[in-house]
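What follows is a single chain, given as C-alpha cells, in the form predicted on its own.
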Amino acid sequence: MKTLHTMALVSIASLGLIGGAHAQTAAKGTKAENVAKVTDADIRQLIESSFTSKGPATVEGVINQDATQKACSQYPDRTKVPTPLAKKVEAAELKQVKYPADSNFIGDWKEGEKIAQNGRGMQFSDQVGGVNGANCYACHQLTKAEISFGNIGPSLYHYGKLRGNSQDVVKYTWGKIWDSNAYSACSNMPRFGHKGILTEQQIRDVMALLLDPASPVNQ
C-alpha cells in the first residue's frame, strides 16, 4: 500500500507536472519529499485522467484509502511500521473483526480449497457482484501434493494438526482471515472480510480447509 505520491510519482515526473529542479530532483530517483510542492490533488487528477473504472476495478478504489491504508502507505517496508502506530493500526482493525452471529466458524474443506486455488476477482474484466477467490498459494504452502506456491507468507502446512482448534485458536484464525491487520499492522496480506473480498460463507470454508482433521492441509 503505497501512497499516491509514490503511486504517481513518475507519471507525473514524466508528463511534466513537476517543474524545474522537481522535476530533475525526481529523474534523479532521490526521496519523496524531494517532491513536495506536488499535491494529492495533482495526484488524484493525473489518475482520474488516466485511468478509467472498468467493472470492479474502479478509480474510487484507487484513490480513496481508509486510515489504515494512509497510515501503512507511509511505510512501504511494513517490518519498519513504529511500534505505537502498529499497536494503534491492530487495536482499531481488531474492534472492525465481524464474527459468526451464528458462531459457526467451520465451513467445507472441499470447498475451502477451490478458493484457495482461485486468483480470480475484482479485476476489470471481472463481473460485478461475482464471486472472487482467495488465491491463498500465492503466498503460502497449505498442503503437500501442491507444488506451486509462494513464500510472502508462512507456510501453514498442518496448520490445525500443529495448533490444535481451541476457541483462541479458531478466533484467531478468523480474525486473520477477516482483517489482518488486526494481528500485524500493514500486513501484506488482503483484509479479506473487512473488504469484502471474501463473502462469510468463503471465510467458513477457508477455515475448514485450515483447521478441519480431514483437510489435506493436516494430513
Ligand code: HEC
Given for the second form:
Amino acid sequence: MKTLHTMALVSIASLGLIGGAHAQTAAKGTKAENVAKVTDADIRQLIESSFTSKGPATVEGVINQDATQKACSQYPDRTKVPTPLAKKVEAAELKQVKYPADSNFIGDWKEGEKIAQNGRGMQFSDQVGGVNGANCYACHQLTKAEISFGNIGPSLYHYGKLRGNSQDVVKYTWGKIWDSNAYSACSNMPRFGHKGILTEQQIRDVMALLLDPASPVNQ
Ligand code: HEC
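Cool, the form predicted on its own is there; where's the form predicted together with the ligand?
Entire complex below, previous chain first.
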C-alpha cells in the first residue's frame, strides 16, 4: 500500500505539519528509497494523531481514499500517469456522472458567479451540511471584471463564446464539472457533483456562467 503513504507524505510535507527528515526528503523529491522505511501504518498513525475531526473536515476524509484517489496517489506528478491507467480512471468516472433528469442543464449565471467566487465549504470552520461554494476563481480566470484569480487551470474567459452551446459542449461541460476525472484522469480540479460539493442546481448555475451568452464570461 504505497498509495496512501505517498499521498500522505506529499500532503503532510506541503502542509508543513512535520519537519522530520522523511518529510524533508519527500519535499525535495529525493529518491524513493530514502523514504521507503516509513510504512503506511506510520503515516496513518501520524495523521490520526495530528488531525482532529472538526465539522465537515474529518480525519476519515483525509485517510479514506476511493479507487481513483488511490490510483492517482501513486503519481504525485499528474503528468506521469500512464495512459492505460488514465483511460481506465476516465471510463470509470464517466460512468458515474449524473446528468439532470429533466435535461435542464442551464441555470442562472448571476447565481453561478456567486458560487464561482465563494471559497467556503467543507472546512473545519464550516457547518456540516451547509451550502458550499466552488471557488472556481482559485484556479481559473472567468470574467474580465474579476482580476484576482489563480491559474492552475486554463482560462475559461469566453468559454461559451468560443465553443458554442451544442449538445456535445453542454454534456461535456456538465460532465467535467460533475467529475473532472471523467475527462482528465487525476485532475487537480475537484469532483464537484460526484463528491457532493455542489448540488445539481448549483451546477446548473455555474453552467450558465460558462455558457449563457449574457454571462460576463462571454462578453
Ligand atoms: C483546484 C483547482 C480547480 C478548481 C477549484 C476548479 N478547476 Fe476547473 N480545472 C482545473 C484544472 C487543473 C483543469 C485542467 C485539467 C483538467 O482538464 O482537469 C481544469 C479544467 C476545467 C475545464 C475544462 C476546460 C477545457 O478546456 O475543456 C472546465 C470547463 C472547468 N475546469 C470548469 C471549472 C469550474 C466551472 C469550476 C468551479 C465550479 C472549476 N473548474 C474549479 C482546476 C480547477
